[in-house]
Structure formats: C-alpha cells, structure tokens
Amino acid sequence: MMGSCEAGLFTEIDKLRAELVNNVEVMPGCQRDEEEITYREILSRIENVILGIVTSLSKDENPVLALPNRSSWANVSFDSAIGLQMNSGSSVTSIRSDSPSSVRKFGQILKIFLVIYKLVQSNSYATKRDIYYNNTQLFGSQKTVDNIVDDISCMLKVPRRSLHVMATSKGLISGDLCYLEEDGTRIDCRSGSAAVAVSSNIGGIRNIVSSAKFVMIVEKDATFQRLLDDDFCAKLSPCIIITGKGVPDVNSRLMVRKLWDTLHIPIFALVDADPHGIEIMCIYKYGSVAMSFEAHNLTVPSVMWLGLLPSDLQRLRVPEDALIPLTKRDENKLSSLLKRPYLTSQPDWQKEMELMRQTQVKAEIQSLAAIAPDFLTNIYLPNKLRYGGWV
C-alpha cells in the first residue's frame, strides 16, 4: 500500500523541507564556536579561576567562586533563531569558602576542576559517572557531579564535550542512517527490529549517510518500541526515529541538532497530548533554562508538532474512557507554558493548548489504540504526514 503512493506521501513533507531550507539560507548561520576553543585556552580559563583563589588567599581573604545562575528565567532571553539563550550579564550565585552552607560545594567544584584539568591536559576522557566514583564521599550523589560539570561548562563558556567529560546516553535511534564514530566504528541504524543507542560523543560523529525524508522525535520509549515492532521505518521509508525516553538527555538533543545541521530535513515531534509532553517537545525545539548557555549547539527551532494534538482527540473521536482529566498540577504546568516567551510566536500551539485547557482532558499516544490496535502506525501517522497535519 505504501509503495504505490509513496510519491504522494512525501509531497507535503517536501514542501515543508523547501520552506525550512529557504529559511536557513535567509537566516545568518549561528556561529558554532565549539571547535575554535583550543585545549590550551580551556586550561588557561581554569588556571585563571585557580589564580583568583590563590590571589584571595595571598591577601588573607576568603576565596569566592561566582557561578552563573542557571535556574532563573530572568537570566535568559528568547531568540526565534536560537531558542532560549543565556544573557551575557546574568546574575551569579556566590559559593563562599568561609560559609558552612557552601564550603562543601566549594570543595566539590575545586575537585572537579582538578579532574577536568588533568583530562584536558592528557587528552583523555571520563564519564560523569567516573568522576562521581572518583570520590563518592565528597560528592554524595551523582546529581551533584552532573550539576557541577554543567556549572563549570557555563562558567568557562565551554561545551561539556570540550571539557573531556562524557555522559552515558539514554536515547535510542533507528531508521535510514549510517555514520562513523570518532574511533572509526561504523554504526548502521537500519535494522528494523532493534534500535541503536545514541552515541556518547556526538561531536565525533562523521560521514553521516541518509536519504531520510524526515526525522521523528518520539517522546516515550514505549511508543518508540511500538513503532519498531510495527516496522514503521520500513512502512514510511526513508525516515529516522529517535527517542530521549522522556525528558531528553543532552546527547539525544545534540543528536537531533546534528541531524538537522547535516540533513536539513523536517523534524517532527510525537508527544502525549498533555502539558508534560508539550514541555518535552519545547526542550528539543527551544531548549531549557538550565542549559540555555549552550543553546547554539542544542536547540532545533524548526521542530514541528505532529501529534498527539488536543484537536486530534475531538477530530478522531477518541473514546472518552481513553481520555484522562487534567489534574491541578497539569493546569499549573499549562499556565506556566503559555506564559513562556517562545509561545507568542506559536499561535497554532497556543490554540491547541487553550483547547486542552477548555476540554480539561489529556491523552497519551497509546489512547489511539482504543480506536484500533494498529491505528497509530497504519492510519494516524501516514495520514498526518501525507496531508501536512502538523503545527
């Protein structure tokens, strides 16, 4: 069925691609300065921080570290070409060495600076997990290490990969895609039944080969596995599907960005029709406050919302027992999303979210199975893609 009308299937997608490519040519390219930062420059920036501490001590003053505040909306601005980016004069949090409440954190930051300095100097790499196990007593939890590495990356204005710190990926990818890892390993994502783990070193990926017409971001692993089981990539070939298994890790976001930079094909998001799903899609498209300092490498403002749209629930007459009432928490999340700076440029998204607020219901992608078990793969997605049902 797919083969005979394949040309018709991609007409709207090809139109969207032409539009997106045209916009890319019009917009000045965002300079990606990651490659320009030499290892000497990184070492020099760390040395300057340490020099500041030594200078304070030599003057009999208590050293203080100033970390950019990565959790405040006041520190970010919205640029439609980049997403959420950190302002240059952002407020900072002072980590004092003479305060009982922050002296431990001061020590943790210095320890991680030491580890990073040695890694960059010796051109070796470690995972955030390695750093945590280097001194579990000092750090107390993996989350402490994760946050401090991002704080240091923000403070030095250096992408985390350039600090030689890797993170284990949780994302999966499948479809019409082959590439080489930095060490020369050839990765083939075309096996229909099994997905490939997203690389831990996206910066090192080269020789990407793909004839995919589009990339589809899938919010949840369960939906992603269902699409694999239903052989979605073969039915709607050629395409690529990727999941960050919920809130995406940095590697999944870097991979989506890498695919956009390399292939310039439409990127669609398939998320639950609920505030949480919408927020996850916004992270891929516009970024997050916490990682706004690295927006240039992480965001893909061209992402389109394919589904599940609140308006789809009415249009498809999804059975009422498959719908879930909005909770107070959902309503608060929805209100907070509607106030975000990037939504003013998305009237169609606003309309969908207002409809959710009005109907007071949400639905998971799996709710489509209440219409028919194979409805998602065989009817919903092919029709959406054929007739341009994205916003």
Contents of the next structure:
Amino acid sequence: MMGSCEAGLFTEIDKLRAELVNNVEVMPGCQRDEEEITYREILSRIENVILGIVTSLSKDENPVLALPNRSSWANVSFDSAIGLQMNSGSSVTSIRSDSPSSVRKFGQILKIFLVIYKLVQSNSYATKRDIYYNNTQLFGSQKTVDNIVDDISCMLKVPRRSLHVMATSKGLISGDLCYLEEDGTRIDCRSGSAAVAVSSNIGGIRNIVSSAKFVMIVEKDATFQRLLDDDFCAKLSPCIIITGKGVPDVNSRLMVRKLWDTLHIPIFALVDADPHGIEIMCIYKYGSVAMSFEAHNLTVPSVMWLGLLPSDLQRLRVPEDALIPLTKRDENKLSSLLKRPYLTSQPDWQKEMELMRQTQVKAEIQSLAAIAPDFLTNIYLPNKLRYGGWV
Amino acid sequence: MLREIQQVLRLIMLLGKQKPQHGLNTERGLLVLLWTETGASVQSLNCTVAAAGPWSTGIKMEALQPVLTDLKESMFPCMWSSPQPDPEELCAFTDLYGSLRLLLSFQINIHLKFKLNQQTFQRDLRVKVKSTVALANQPSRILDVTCSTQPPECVKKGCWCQGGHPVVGGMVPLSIPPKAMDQGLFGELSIQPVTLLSPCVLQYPNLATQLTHIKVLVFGPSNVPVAGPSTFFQNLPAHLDCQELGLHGLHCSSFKDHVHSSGMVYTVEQEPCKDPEQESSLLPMQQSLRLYLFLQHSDPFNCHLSDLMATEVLIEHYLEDILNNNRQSVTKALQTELQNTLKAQNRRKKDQEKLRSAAEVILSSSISVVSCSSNVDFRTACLNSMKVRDTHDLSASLRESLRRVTSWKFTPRDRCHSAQMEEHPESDVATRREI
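Since the one above is the form predicted alone, can you give the form predicted in complex with the partner chain too?
Whole complex next, starting from this chain.
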C-alpha cells in the first residue's frame, strides 16, 4: 500500500513545513565563510603555529600550544537559531613541551599538523584511519587521532573536511533521495530493502533530488533495519530515513543538516524513550559541546521529537513487562538534561522528561512490538505522522 | 691517632647528650689541634682536643677523671706524656666560644706525610647547610647536608639548591651475636638508615641525572663515626639486587681514592650509551648517594659514662659480627632504602625518554613544515628568529634550544636551600663548625 494514496497522511506535515519555512533564519554567511577559507589560508594558519614554536625557542622559552577547551559547558552558550556554540573567549588547555605528562600530546599534535599541511598542499585526502595506521606507535589509538583532528579544527577555526581529513561514515540512509558525489558517482537511496552508507564527503554532494515530505532520524540501527524490513519508506512515501547508529558521527549530522538546508522539510526524531535516546536527539538538534565550534554547520534546531514519547507509553498502554525501571545513571542523565540551556525553550520536551522522572520507567522502541509485531510501522508511525503527534 | 680522637669525641658527645640541650642553635666549638714542636722528631705529633661553649657547660673535670684514667690505661702510656699547646693557639678558639671546658692533650707516634708548601695549612670544617633529622626513639640529629657541587653556568643566581634532603628509613632491630654478649654487650641494638642524594636537582625535574657513587657511613650510638666493617660492606653489592634498583652494577672503590673516608664507597657501573649523538649532546648531572647508618643502643643497666664508653667500643669491635649475624634483615633494609631513593631516579629516566622521543617528533614535524613551505616570508621569519642561514642549521639550532629549555626547566621549591643561602651568604647563623 503506497502512502501517497492517502492524501490526508501528510496534512499536518505540510502545515509544519510551511511553518518552518516561514520561521527559518537564513544564514548565508556560514557557507560563504567556508568557501572563503582557501587552502592558502589553511597553510598560513598552520605556519603561524610553527612560527610561534620557533619564536619561543629563539627566546629560550618553552613552546606551548593553546587548545580551546572543547569539553567544558562553561565554554558554550545557547542560541535558539544555532544551538550550542563555542564562546569567543573560551578557556584553553595549555599543552606544554617541557612536561613529561603532555609532551607526547604536543608531538602528536605537531605530527598531525604536518600531515594536514602536506594533504592541503598536495590537494589530496586521507581518512583519520589512514593517519592513525601510518604511525600507530606514536598515536596509540584511533581515538587519539580523532580527538586531535577535532582539536586542530577548533584551534584553526577550520572545518575538518577543509583540512582534507575524511572520516569513514557510520550512518545509513534510505528513501526518496538521489544525489551526485563529488567524483560524479550517482547515489540512489530508493532501494527499499538496502540502505546506502552516508557519504564521507558531504561537502562535495551536489544535485540533490528528492520529493520527500519529511526526514526521520532513527536512533538505532536495529530500529532502522526493522523499518527497512517493513518497507516503511514505501508505506510512508515519499520520505527519507537516516540513522547514525547511536551517537551520530559528524558526517551523519552534516547529512541531516544538508537535507534541511536543501529541502527545508520537517526533520523528525525516532528515539528510545530513555535519557540516552533524548540526548542523541539533542545532539542532532542542538549540537554537542565537543563540536560546538562548528555548530552552525552541524545543528538542525528545527528537529521535532516524534517518538517514542514517555506519554505514548501511558497512552498506548505498553505492557508493563516491556518497561524498564530507570537506573541511577538514567536519573543522573535526566537531571543533567533538564538543566541544559536549550530545554528552557522546549516546555513540551520538559514535560515529557518530567513524566519519565515521575513514572521512573523507560522503554525502547522495540517495546511497541509487545502490542503487536507490526505496530511500529503500520500503526504507531503512520498515526503519529497523520495526526501531528510530535513535540 | 684517629682512634684516640674518636674516643675523646665519643666522650664529649655522650656528655653533651646527658646534659639537656636548650635549643639546637646553641653555638659550640670543638677544636682538634695537631702540632709538632720545633726541632722535635717528625715522628712525634701532639694532639689537643678542646671543647668550649655553652653546650659543654656541666662538664666537670673531676667527674671525668675515672673515665680519663680508663682511657689512659687502655692506650699506650707514652701517649699521655704530652706537652701543652701554645696558649695563643687556643685564643682564637676561646674568643669565639668562650672559656675552655675540656682540654686533653696527648702525644702519638705516626707515620704521616704532609706536603705543606712551606706554609701553615689550616682547614676549618664548616657546616654550611644543615638539616635536622628525626630518628626513632632518639633525639633529632643535625646532619651536614652541604653540597659542594658548583652549579653549571646556565643556572641563574638563587636557583641552585646548596644542600640535600635526607630521607629517614625504617629502623632495623639487630640481634647481638653470642660472641659479643660474652664480652658484655647486652640490651637492644638497632640500626637506622638515612639517605642523602647530592646535589639536589629537585628544582630541575627534567634534568638528566646519573648516579656515580654510593657512600656508606656508619655512626655509633654517640654519633661518632665508626670504621665500617670492611668485609660486610665489601660483600654487600653481591647481596643487593641491582636489577631491581635499576643499576647495572656496584663495585667497591679502591681505598686509596677515599683515604679520608670513614665509610665504604661504591662506584656505580654506568649503562653504555647506545646513541653516540645523544651522549655528546646531553651530559647528565652526576650525583652521589650517601647512606648513613646510625647505630642505636639502649640498656637500662648501662647508665654510667664509663659503661656507655665501653659499650660503644664493644659495638664497634663486634660490628662485623653483628651485621653478619643480621645480614638478611640489614641487606633487605638497605635494598629498600636504596630502592626508595632510586625510584625517583628511575622515574626521571623514564620521563627523560618521554621528553626525548617526543622532542624528535616535534622537531622533525616543525622542520618538515618549514622545508616544504613555499611561503618565503614564513621561511625567512623562522630562519631569522634562530639566526641561521638554512633549514639544516635551523634543525640543529632548534634541537639545541629545545634540549636546553626542556632540561633546565626550573620549578622552585620552598624546601630547597637556594633562596635563603643567596639572601645570607656570609651569615654565621647558617654555619657552624662541626666535626
């Protein structure tokens, strides 16, 4: 049964779209800023860092690198149009070359500076994985390389992709969407049963073609696969579904942002009714502290919470044995979320989270299968979308 | 001669212990004067020991007579028919410390060669820097921690610790061997180690150091140094686990190298340097470790001065047997103390390696960026900064500069004896003549 046959299915979605398009604040400067950071400018910024080190040594002073602190809430502020963004005068962490505890990191940072310098200079690309495997002894772990690349991106105020460092994407996408990769490869996401990996070079994507009415972000890969198996995209066609398989990587977030910028259609989130799922949804919508320096490229403040809502559990009378008691960790996470600056502008979300705190239970999307095996795809989601059951 | 002087010193120290001390800052003086008479045979040497100062108040010569008699009877009679020293010789001493409280003179036959260069050679032994060490069940002792190592030229004024920081180890009870007991040595005997690493480079956490010598000094219960049991200490390296200590080996130094030493000195075998370039560019600061072993004895039935003196003599006489009788516990205690001291050294070596390997990455990455840059302004700025002509010289210059600023990173410590010595270099308050 094709969703497009039911005319009323997208009434509320179309209304929402019209509202969003009216409210959207266009920020042309952001994209222009990105284009303006030429390869020459990137090389110059790296050269300045090296010159700083040489100058320190010429004065018999120990070189120190100042990295903006990407893990402190004190360094971010909330803007409803952008999300969490790094403050201009944020605190820094000093990486000293004369301290045994930090000198290794100093060396790792310089090494990656050199790698990036050569990539940009030669207009070639490498993945973070390539960088790690070229010197596993120096870096010790992939995570070290990943963090340092993001640190350098933040320090130089240059997006990672402009540093010619790519990351293998984690996410998957499916639905009414076609586009061209930078190298001309045509990508068609319309195959019902198989998903397409999110591109590693979102910035290079062009010629996006889609008539989708909405995009649905799915928290977990298991749920995403279930939707594929149930032919969701055909039943609710035209639409796009995307998953970052848990906490999303930058490419998945960039893709969602790209779809919003290009299509200006509602973006819904389908996450578990638990604090972890809510936090993942907040990352897509408002961004993360760690990547706040690139918020304007990564956040989609218009994301709406479609499900699974804590109020759904009561309304649908989800069987109690499918519900899970909140752990101490869940409660701490919930309290932390409720204190976040962006939730003050989301009273409906606050209400749902307070309900979760009161009932002291959480539930996965899979709990809906306890009502009926196909409840999610055939009943829950279509009704939610038809009747505007999002917050 | 040394034995006789030792006995006299022992007597004075025990007397000082018996008298309650009102503060440890009381000035006191001890003079040991050696002289020959004009025209006298060079094989006869006179020795006078004199004590003066408030610390020796209470020494009554009449009370000392029995002890002095014992001393006389235990030594060759000819040593006691000795002329008195020239009073003028004593004037400088009494001017400083007040009237004499003790004056003992004796004559001895010696075979000693002096090279005097036709002038009087006088040496004052001064304690420039001292540290109070609290030992278990004992009054605190003052240790001479002065370090004579001159700081390198690159060290700024007031940034060099001129003393050391003794570390007190655990007390080791010693069982008295039957042989010593038969001779009348009873009571409780123990030994307490104190380690002192010199020079102190705690204010330079990145400076490479190299332990070259370990010196063991043994002190009797009266704080007078005793001749260490040579066999026990000569065999000590064989019983220590050098690998655990992070040392390649320990060898006893030849006696002639340390003719004035009352203890045993070990030379630390050095690790051969794998990288010749490293060897030439980075000379580590050489350090020596002093291991003081303070013997402590208590016997409730031994309270007379003469008994204490006799006990001291017995302990010294049977020290070899005592230590051999307690070989395992003493060796284990020494191993522990050396390990604790060398732990910091070994950590420093590991930090050194971290700094060195990271420095290579820092330098090679920086030079590579400069070398492959097509930005003339950038390259020129780098070369001009370091006042070099090309990237080859730049590499060498950056390497040397990084090594220098990293090695000599200075982190001041209140405990170190640097600022206070700079403020009062000539003050006698910080110095005292002490043997």
